[in-house]
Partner chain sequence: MITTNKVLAFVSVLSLSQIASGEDWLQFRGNDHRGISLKSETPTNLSKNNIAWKIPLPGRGLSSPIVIGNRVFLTASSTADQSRLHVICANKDNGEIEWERQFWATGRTICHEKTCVAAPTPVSDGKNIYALYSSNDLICLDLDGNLKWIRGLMQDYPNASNSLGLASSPIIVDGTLIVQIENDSDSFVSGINLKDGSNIWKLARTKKANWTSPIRLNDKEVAIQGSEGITCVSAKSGTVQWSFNEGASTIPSSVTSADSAILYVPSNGITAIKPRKDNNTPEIVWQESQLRPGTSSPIIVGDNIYIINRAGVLNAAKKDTGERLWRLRLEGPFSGSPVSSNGHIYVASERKGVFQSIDINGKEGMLRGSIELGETILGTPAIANNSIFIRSDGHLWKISNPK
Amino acid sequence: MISLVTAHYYIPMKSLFVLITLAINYLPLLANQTSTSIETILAIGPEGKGNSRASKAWEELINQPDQKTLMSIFGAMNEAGPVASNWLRSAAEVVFKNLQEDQKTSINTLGEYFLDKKNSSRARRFAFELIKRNDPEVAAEIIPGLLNDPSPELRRDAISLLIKKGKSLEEEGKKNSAILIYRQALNSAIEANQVKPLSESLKRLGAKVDLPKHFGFLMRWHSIGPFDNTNRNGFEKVYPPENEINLESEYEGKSQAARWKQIESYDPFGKIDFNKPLGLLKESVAYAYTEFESISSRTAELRLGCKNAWKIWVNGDFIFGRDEYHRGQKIDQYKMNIQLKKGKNTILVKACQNEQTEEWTVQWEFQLRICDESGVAILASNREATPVKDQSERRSRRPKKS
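Coordinates of the preceding sequence alone, form predicted on its own:
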C-alpha cells in the first residue's frame, strides 16, 4: 500500500484522504464559529450584560490562531463599542502572539489595516502597537509620517518626537528654532495633554498662542436667565428660548425679568460662565445662543464640557442632553455628531444649576467647540478675533439661592 511519511509517522493514503475531506468540511465551520464568536462579543450590553457568553466566545477566538481570525477581529473593532473593543483587543493580542510561525505575514496584513485611514482610530493604533512590538525599527521610521494622521491616537508619538526635539533646541539656546518646532507640533496637536505643555513652552519663549482658536471654542454668545429650576424641574420644562430666539424679547424669569445679554469668554479653554451676567444663583436655568457661519454643508462634531445638567439644539433641532450635576468637567467630555448647513447655523445651550451650595458646586458654565471627527477645529467664517482681557474678575466662592 502506498503511504506518506511525515515526521516518522506513516499515514495510509486512504486515511489521508479522509483527513483532507474532514478539513475541507471543517474550515467553513471554523469561519462560521469565528463570525458567531465575534457577533457574541459585539452584542455585549451595558453594565456587563452578556459577559458570560462573551467570555466563552473569547475562548473560542483565541483557540483559532490564524491570520483570518486576527483580521476578522480587527475588522469587528471598526463597529465595536468601548466594552466590546476591550474584549476584541485582548483576543487579538493573544491570537497575534500565538502566530509565532507566521508573524511576518501577519505584520504585513496588520500594516495594510493600519495604513487604511478608514479603519477605527483606536484599532489602527493597536495594530501599530503590535507592529512596533515586533519590529521597533520599522515603527520608528513610520512615526514621523504620522504627524497629520486623522487619528489623534497615531499623531501622539510624532508630536512627542517634536516636543523632545524642541526641548533639546531650547536647552542649546536656539530659541527661534525651538519656537518653530513647537509651533509645528502645536499645529498638529489635538489632545489637551499635549496642547497645554506646548502652549506653555511657546509662551515661556515669548511666542503668542491662541488656544481658543486652535481648539475652535465658541467664545461669544448671548445669554438669558434666570428661569426656575426648583426641585430640578427646569430641565424638562420648556422656557421661551426653546420656542423662539428673539434677542429683543423679555420674559418672566425667576424673581426677575429675563433679558438677553451678550457674554464672551476670556478663558483659554473657552469656558462660558453664567455666573458673570446672572450672579451666583442656585436652582436656576440659563440659556446661551450663538450663530456659526459655515462655508459649506458638512458633517461635524460638537464637543461639550459641562458639569451641570444641559441640553443642546442645533438649527432648532434637539441634539442631546444630560440631567446630571457636578460630575466634573473636561475638554471634549461629550461628543455629538451634527450636520452644518452652508451659511448660518444656530446653536442653543441650556444649563441648569441645582440646589447644592457646597463650594465645589459654584460653577455654572460650559465650553463648546466644533471640529471634525479627528478633533481638528472647524472655524466659522464669521469668527471674530479671540477676546482679550488684561485681568479676570474675581468672584465670590459662596453661591446663594434665588
Second form
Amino acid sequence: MISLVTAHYYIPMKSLFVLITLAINYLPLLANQTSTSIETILAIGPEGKGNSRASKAWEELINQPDQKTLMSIFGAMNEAGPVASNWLRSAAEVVFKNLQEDQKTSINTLGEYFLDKKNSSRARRFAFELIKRNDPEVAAEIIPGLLNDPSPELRRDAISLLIKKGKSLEEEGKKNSAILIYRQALNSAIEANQVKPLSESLKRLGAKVDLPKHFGFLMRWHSIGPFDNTNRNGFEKVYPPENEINLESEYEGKSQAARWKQIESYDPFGKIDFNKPLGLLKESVAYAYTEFESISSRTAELRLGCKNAWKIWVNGDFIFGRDEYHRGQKIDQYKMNIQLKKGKNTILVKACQNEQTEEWTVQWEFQLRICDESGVAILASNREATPVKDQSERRSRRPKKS
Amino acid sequence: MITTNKVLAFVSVLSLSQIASGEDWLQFRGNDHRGISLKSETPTNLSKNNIAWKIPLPGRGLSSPIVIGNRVFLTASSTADQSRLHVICANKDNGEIEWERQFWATGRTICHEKTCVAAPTPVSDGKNIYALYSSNDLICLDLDGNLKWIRGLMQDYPNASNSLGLASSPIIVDGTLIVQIENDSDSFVSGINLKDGSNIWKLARTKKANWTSPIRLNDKEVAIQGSEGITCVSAKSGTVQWSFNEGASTIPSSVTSADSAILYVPSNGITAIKPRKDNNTPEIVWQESQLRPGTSSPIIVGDNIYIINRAGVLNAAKKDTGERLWRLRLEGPFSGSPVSSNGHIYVASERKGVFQSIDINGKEGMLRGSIELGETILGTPAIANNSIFIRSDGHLWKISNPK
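Okay, that one was the form predicted on its own. Can I see the form predicted in complex with its partner chain too?
Below, the chain from earlier opens the complete complex, with every other chain and molecule after it.
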C-alpha cells in the first residue's frame, strides 16, 4: 500500500484535485457499501442460502482495507449468527493484514473494542489476538487483568498464568501461598480442563474444594423408571412423566411399577446415575425431575453431559433431544439456551439405556448444570449444601430441591 | 522492446505451466482415492537427509495435506476445546506459510481424545479447496485464501454429530461435492453445489456411527460405505444405483482397482465386488476373511492388494483372487493409511511417527528404510512431484530426495 506522502510524487496536481473531489463525493458511498456488504453477510440463511451474495460482499469488504471497514466488521460480529461470524472474521483477518502500515492506530481502535466487555466474547478474543500479533509485549501485560473476563478464552490465559505461579510456589515449598494462588485461579476458572487440575492441586495441599457448587451441577433429583426401551423405541415413546409431574403417582413400568424416588449425586462432577436406584438395567428409560429457584427472570445456558439417548424439558417446554448411545460423555457436551423464570423452574430429563452389553456401555447417567453464556455457574436460590454421603444417609426422605 | 504486458503475460503462462506440469494430490488418498502416485520418484532408502523441510503447525490434525501446483494445503484445529479451525497454505518448495485462515467451529467439537476436529482431509477441484471438520463446518476457499462460501452443517442439522468425532473426508465427483455425515442420530450423505455450498441432494442414511469416506467409482458414481455395506449413488442426483448389503467396516474405506471395475470392500475381511451393468446386486469376485484391515484402508498396487491389520502386519494378496502372498511386520500401530509410489509403500506409525518405506517389487515385501519423526502421526501421507508430505499434531514434513 502506498501512503499519500509517497504517492503525491507520482500524481500531477490536476489529477490530485480530481482524486480529492472523488474522495469527498465517494467516501460516504464507500461507507454505505461497507454497510450493505455487512448486511448481506448478516442475512445469510440456513443450508447455504445467501452464500453467493455473501461471497461478493466478502470481496467488497476486503477491497476496502481501512480502519473504518475493520471496525464496522467487528461491530457486526456482535449481532452475527455463528456462520455469519465466520464470514466476518475471515474478512476482518484479511483487512487487518492489509492495514499493517497503520499498526498503532489499528491497535488503539481494536483496543477500544477489546476493552468493551459488551462486545462479542469471541470477537473480543479475536481483537486481542490481532493486538498480540502487532505488540506481544502489550498483550502479555494485559493478560493478568483478564481473570474474570466474560470471554472464556481470554480468561483462560490469565488462569494459566496463575496455575504456573502456583506450581512455582509449590515447588519452593510455599504451601499456603500456593493454596492462595490456586484458590484465586479456581474462583475464576470455568473450563473443566482447568478446574480439574486446580482442584487436584488444592486437594493435594489439603484444601477443600466444592466442585459441584463451583460448576453449579444440579445434585438432587427425583427419578422414575424403568420404562421400556426395547429396540430403542422408548426414545420416541411418550411415557406419563412427559405429560404430568406428580411425585406421588405410580405408573406401569417395564417390568415393575414405576414410582418416583429421591436421588442425590455424590459425584464431584454431578453425575446422576440411574443404575443406583433402578439396578443395572438394559433397554430401559428413566426420567429425572428437579426444581430450580431463580432469583430473577433471565437467559441462561443448560449444559449437559450424557452418553445415553436423552431429552430435556424446562418448564414443560421441550428443549432438545438426541438419540446417540455410548459414544462419549464430557462436562458441557451439549449447550442449550433457556429462559429462566423468576421463582420456580421445572427441569425434566429423559435418559434411555440401550441393549449393548459391553463393559463401556454400563453407564446410564447424566450431569447437568445451569450457567451463564461464559460458563459461570448460576446457583439456585434454594440450592442446598452439596450432598455428602454419610450425612445424606441420615437425611429424611422429604422432597429435595436442587 | 519487451513491454510490461508481455512480461506479465509470460509470467502468467510460466506460472500456469508450473501448476499444470505438477502431479497434484487433491484429496484423501490422492486423486482417485487409490493412494498411488504414478509419476513421482520418491525416496526409498529413507534417512534424515530426506527431510527437505519441517514447519510447525498451529493445531492438531489427522487430515492429510493436499497438494496443488506449488502449494500444500492443510487443515488443523486448536484451542483447549478444539473450537478454532485453521486452513493453512504453504509453499511446497520451502514450507513458508503463504496464508492462513481461521474460523470458529459452529458445531460441537467433542471427540475421542485420540482424534480431533481437523480429522477429515480437504478436497480440491484445482480451483478451490473444500475443508470439512468434525464440527461439521464446511468451508470453501479459493487457492489464494479468498472465502467463497461456508456451511455450518450442524447449525442446519443439529443432531448431525458424533461424540467420538467425525472423520469422513469429502470428495468431488461429476462436479458435485459429496459429504458423508454418518452417526447414531441424524445420518446423511449429501451432494453439495461447488459454487455456493447449497444442497443439490440429501440422502438419509442408517443411524450408525461411521468414519469411512466416500469413494469415486467412476466419473458419475460414488460408493458410500457403511455398516450395512455399500450403496452406489449418482453423484449428480443422489439416486441409488445399487447396493451391496453384506455389511462393511465403519473405519477403513474401500478401494477400487485401477480400471474401477472391482471394488475391494473391508467386509468379512476383504470382499472384492464387481458392479453389474444392470445395477443388480454386485457379483462377489472373492472374499478372504484373513485379510482384515485394522484402521488403515487397503491399497492396490499392480497385481496385489495390501492390507495392514490391527497387529501392524502388512499383508499382500493377489488382487484377482485374494490369494495370500506374504506378510511383513512393520513398526506400528497405524491409524493412517498406506500410499504408494516408485515401487514402494509408505506409511507412518502412530508411536514415534516412524515413517517407513516398504519395497514391494520382490517376492517378499522388504522394509527399505525408515525415519523416526518423533511425534505421534495419525494421518495419511500425500505424494506429489517426487515428494511425500506428512503431518503430525505439531508439524508438517516434506520428504524427498536431496537436490
